[in-house]
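Below sits a lone chain in structure tokens, taken as the form predicted on its own.
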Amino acid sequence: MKMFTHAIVRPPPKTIIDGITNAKLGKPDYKTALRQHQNYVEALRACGLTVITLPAAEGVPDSCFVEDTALLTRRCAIIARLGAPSRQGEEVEVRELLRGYFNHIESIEAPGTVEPGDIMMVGNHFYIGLSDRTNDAGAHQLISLLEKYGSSGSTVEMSEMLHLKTGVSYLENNTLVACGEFLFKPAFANFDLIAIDPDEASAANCVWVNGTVIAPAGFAKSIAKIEAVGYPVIPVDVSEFQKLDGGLSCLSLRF
């Protein structure tokens, strides 16, 4: 079981309004979102994490997500080609700050476009979604990368949500938090899941750091069934990153 103990952040900038929303949940306010991602860095914290803040990129309205920028591994870094025209680039900084920490830095090249919110490790092995954001050539080449450094690669098939990480999460000790489509993947048939209610699908996205789960705050059933199954649970709101289809997990790098 792995143990975290650094996570990158990167503040929301002034013009978060301006990313992509989803429009049925509005745009975001500015002073709640950092108020917010605050609280989510103090919950970071809390697990025992060290926190390295990125100064936050007022020219980059999504750059708040700064998972989506790198994959880390245990023996290397992956630097992702985001699938986000108006995103790509956003790697740039966090590829100078990862060589402080890592020995071997791979990335993603076109035409392949892979987006981290769409790996969710489990073990040695990441489970890659195919989605909007990444292709079938960026899962390849990520699947190649990772055999080089003794991990594999799976891609799954999806169809519903923006990133896999969207709709599934995984807890540890075989346990997989899912909505929707992950229900039913044959991929995740073998692992013990916590069904999260369709008026709470946004609490598939929470994040396990050090045996505790920061989950997403205002969600109390899915909230109930984490804890019912022995994880202490720290709730955050993120409903301001919501807004722009993200979540816990995109809002850091952990390590």
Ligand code: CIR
Contents of the next structure:
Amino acid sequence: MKMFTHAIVRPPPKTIIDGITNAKLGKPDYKTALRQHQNYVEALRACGLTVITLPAAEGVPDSCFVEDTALLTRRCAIIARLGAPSRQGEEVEVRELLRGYFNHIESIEAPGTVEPGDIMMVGNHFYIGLSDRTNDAGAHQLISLLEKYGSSGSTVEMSEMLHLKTGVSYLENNTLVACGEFLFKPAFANFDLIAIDPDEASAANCVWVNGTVIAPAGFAKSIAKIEAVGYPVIPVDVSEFQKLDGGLSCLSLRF
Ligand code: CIR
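Moving from the form predicted on its own, what structure would you give for the form predicted together with the ligand?
After this comes the whole thing, all chains and molecules, with the earlier chain placed first.
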């Protein structure tokens, strides 16, 4: 079980109101988003992480979703090539920062695209959702890079959600929380599944950090199910980020 020591975050820019969205929940409010982001950082600190904060990037409305810029593994960092054209370039400052923490830094190259919201780490194996943002070429480059450093990867077909981790999260101890199509994937058949009800679908995106689960606030049934398998839960309200199809995992890079 990988214990984390650090998280990288990037506060929302004022331009967050122009972020990409399919959720019909209205535009996020900048000040509320900033406050929610601060609470999220406090939750990461409460789990024992040192939080590294990149400056907000006003030119890139979706830049607070820093998870999508890189995959961090024990032995290397892999810089993503984002599938959303408006988000390409978000990875530049992240790469610079990671130089101080990783000896090996690799990159996904065109025509490959990978957004690490599509990558779920289970021990030394990485499940890669083939979404509208992560293509075959990107996934295969990623698997080769993972294998070069002693890890492995496999792809998961998907059609219902933005990213793989929009609908499924690994909570260690062979436990997945999942909703929608991810409840029925053969790839996940041998896990203990916590099924998230459709009316609480956003709760399928949560993060295990050193024995605690940070989960989105407002989803009482799901939080009770996670607590029932023995995890303390820290609820954090991320309503403004949900308006942009983003969740808790997207807001940090943990390593
Ligand atoms: C986007 O569409 O790219 C952003 N509005 C949301 C990204 C969410 N990231 C994630 O699930 N890892």
